[in-house]
Structures are given as C-alpha cells and as structure tokens.
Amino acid sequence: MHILGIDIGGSGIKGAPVDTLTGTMLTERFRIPTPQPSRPLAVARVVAEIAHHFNWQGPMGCTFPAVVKNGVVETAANVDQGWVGTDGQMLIQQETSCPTLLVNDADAAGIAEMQYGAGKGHTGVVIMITLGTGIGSAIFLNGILLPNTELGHLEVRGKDAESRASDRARQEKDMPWEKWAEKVDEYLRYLEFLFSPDLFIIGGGVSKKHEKFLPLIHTRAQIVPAQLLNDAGIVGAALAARELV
C-alpha cells in the first residue's frame, strides 16, 4: 500500500511516498521551505505543491506541529496563530483533492519509530521526542499511542522546555554540545520524574547527531536515537493515514 507522507515543520515541508507495508520512503524526498509568515493557506499551497511534485491523486498523511483534533488544530507554537481552529486536514484536502489526515508531528514520528524503528518490540512506556525548532513528544504504553501529548511546552526553570532545549535553542544561543546536552538531560529527568518511561527515543533532525550528545545524557531508562532519523515525520504520517484506504 503506498500512501504519501509529507511532514509540516515550522522551518520547511517535506514528502515522499512510502510502502507502508515496509516503512520505507519509495523516492527521495522533496522539500519545500516553510512559507513565512506560515498562514494555513500558504502552507496548504506548499502542500499541494509537493503532492504535484509526485503528481499524487492518493490518501496521503500530513503531520503538523500542534496539537490536532479530528483535523482541527487547536494549538500554534511554532506556526502562525491563524491555524488555532483551522480545521487544517479539510484545507489540505481541498488544496490537494486527496483524502487527508492531519496529525500531530511527533505523534506520526513515534508511530514510525514504535513500526519500523528503534521502539519496535518494546513494551512498557516508551517516550519519543523530537528535538527541532520546537520540541515534540508522543507517549506509548505497550504500543498504544497517548496522542498530543506536548511535553515540549512543560516548564522547566520558569520557562518552556523547548525554549532552552530544542535544537533551535542550542543554535540561536550558539551553545556547545556540552551545555546543550546538560539542558537536555534535566528536560529528560523531568520527563522520568513524571512517567518513568521504561525507553526514550530521541528523534528530529539533530538525531542525525546523536554522538555530539546522547552520551552526555544520564537517564535511568535507556536511551536511543531514531532509527528513522528525521524521515520518521514523512513515514508516520503515511502509517496514521492507512485509516483513509
């Protein structure tokens, strides 16, 4: 079954299409910078514009970096605050005349990495967070998701977690590896704190980097990078819309 993914980020759009019988991405992607300001309709056009890209007339699954309820979005961090009460998975639809689901965008990571990745086989809680512009989180008990969960937004020293622990925190402030890494570990700590994960997979486009880092972090439950690196978006999306075939 082929089902194109495309993953809405604050700073660009990717997609490809993928057998979500493997999980594997069937071409390279393609990607498309955010458009700024990031209106839904500027947003849904690059969208339409990368399912033209695959001349694409299929479901197709859409991540997005908020929370999302039955396509509504209902929060907007990391993108223009028009979205709030969007219904963003009819825009879509409209713009693109494919069957659309929107999803939150570490939900869809976590769906990919709990399938095809490093949480595969697990059991327990398992914890996926993405550190990118913002921070994203999904929370799985034995491989049933907890959707829209948001821990990136939990306070940590009075401010947002992802304020001083996204990746986009370490580059604005131009921090080393070292520091970064230190405001990562107690944003985990508090995590375990809360929910005594049994693993985290820690995921977004600084995974790519995990050795600068991930040894620096001392959590009690074991700790791993995506697998999927930071194609986990574009393959969860396409995983979560199987419900439209």
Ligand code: BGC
Contents of the next structure:
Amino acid sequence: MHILGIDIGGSGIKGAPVDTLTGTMLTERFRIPTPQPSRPLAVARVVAEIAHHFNWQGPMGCTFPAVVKNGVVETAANVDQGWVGTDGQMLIQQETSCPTLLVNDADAAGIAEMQYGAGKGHTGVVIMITLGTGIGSAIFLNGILLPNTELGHLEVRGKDAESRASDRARQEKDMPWEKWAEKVDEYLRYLEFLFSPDLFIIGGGVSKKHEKFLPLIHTRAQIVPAQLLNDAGIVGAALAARELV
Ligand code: BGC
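Show the other one: the form predicted together with this ligand, since we just had the form predicted alone.
Full complex below, order starting with the chain above.
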C-alpha cells in the first residue's frame, strides 16, 4: 500500500510517498521550510503544496509536534499558539482533498521504529524518546502505543525536562557532550523510575551522533539509537494512516 507521509516540524515540512509494506520511501523527500509564524492555515497550505508536488490524491499521514486527539491539536509547545483547539486533520484534509490522519510526531517516529527499526521484535515496555527542538515520547507495551504521552514536559529539578535535555538546549547553551549527557541521563533515569522500560530508543537528529553521548548514559534498561533517523516521521505518519484505508 502506498501512503503519503508528511512530517511537520518547527523548521521544515517534509514528505514522500511510503510503501507501508516495506517501510521505505518511494522517492526522495520533498521539503519546504515551515512558514513563520507557523499558523494553521499557512502550514496546511504548505502540506497541500507537498501533496501537489507528488500529484497525490490518496491517503496521507501527517505528524504534528503536539498532542493530537481525533485530529484536534490540544497543545502548542513549539508551534504557533493558534493551533490549540484547531482540528488540524480536517484543515489539512480540506486543503489537500486527501483523506488525512494527523498524529503526534514522536508517536509516529515510535511506530516506524517499532515496525521497521530499532524496536522491531521487542516486546514488553519500550520507550522511544526524540531529542530535538523539544523532547517527544512514545510508549509501547507489547508493540501497542499509548499515544500522546508528552514525557518531554515532565519536571526535572523544577524545570520542564525539554528545556534542560533537548538537543536545542544543548545547542543554545553550547553544552559540551558530557554535560548534556548528564542531563539526558538524569532525565532517562527518572523515566526509568516511573516506567521500568525494557528498552529505550533514542531518536531525533542528534541520534546520528549517538556515540558522543549514549556511552555516558547509565540506565538499567538497554538503550539504542533509532535506526530510521530522518525518515522516521515520514514513514511513521504513513504507517499510522493505514487505518484510513
Ligand atoms: C511537544 C510534543 C512533541 C515533542 C517533539 C514537545 O514540545 O509537546 O508533542 O512530540 O515536542 O516534537
């Protein structure tokens, strides 16, 4: 089955048609910078441009970096506040005329990793954490997702965890790898205290440089880098949208 996967991020919106039977993209991704401010209609129009680029008329899955329930966006940590309360799924569907599923970005990445990446074949409790502009989370029990967990906003030392341990925090505060790894380690150990996972999967762009920080993490659970890297959002969005077909 071929489904268009689209990954809406803070700086770019990218998409490609995905073969959901193999979890691979059928073409090169097409990327357009995220409009600033990232208001709902402006973003939906960019998504429509991407669908148009692929001359797409079929089903489509779209990630979004916020809580999404039945298509409605409920939070907006790193996007325009105008999204809160917007039925993003319906808006994108209207702009593209394609049946659309909107899904949290970390949930989508987790779905892709569980099916075709680092989580393949893993049962028990698996936690995927994406370290990027924010911190995203996805929890799986025996392969089944508990959606919209938002563990990036847990409080650690009185602060929003993502303001200390996201990759943006590392870059903005120009933290050496060792210092940042300590913060990530503290955060992951807190998650471990809460959920006793069997496996952590660490995603987000920085997971490409996992050898710089994963060896400094001391969780009891096994910890591995994500395998789909940049493609996880696009592939996961398409996999999540299989339910439309
Ligand atoms: C948002 C999450 C999102 C994560 C990664 C957080 O700030 O609240 O919904 O998954 O960033 O983009």
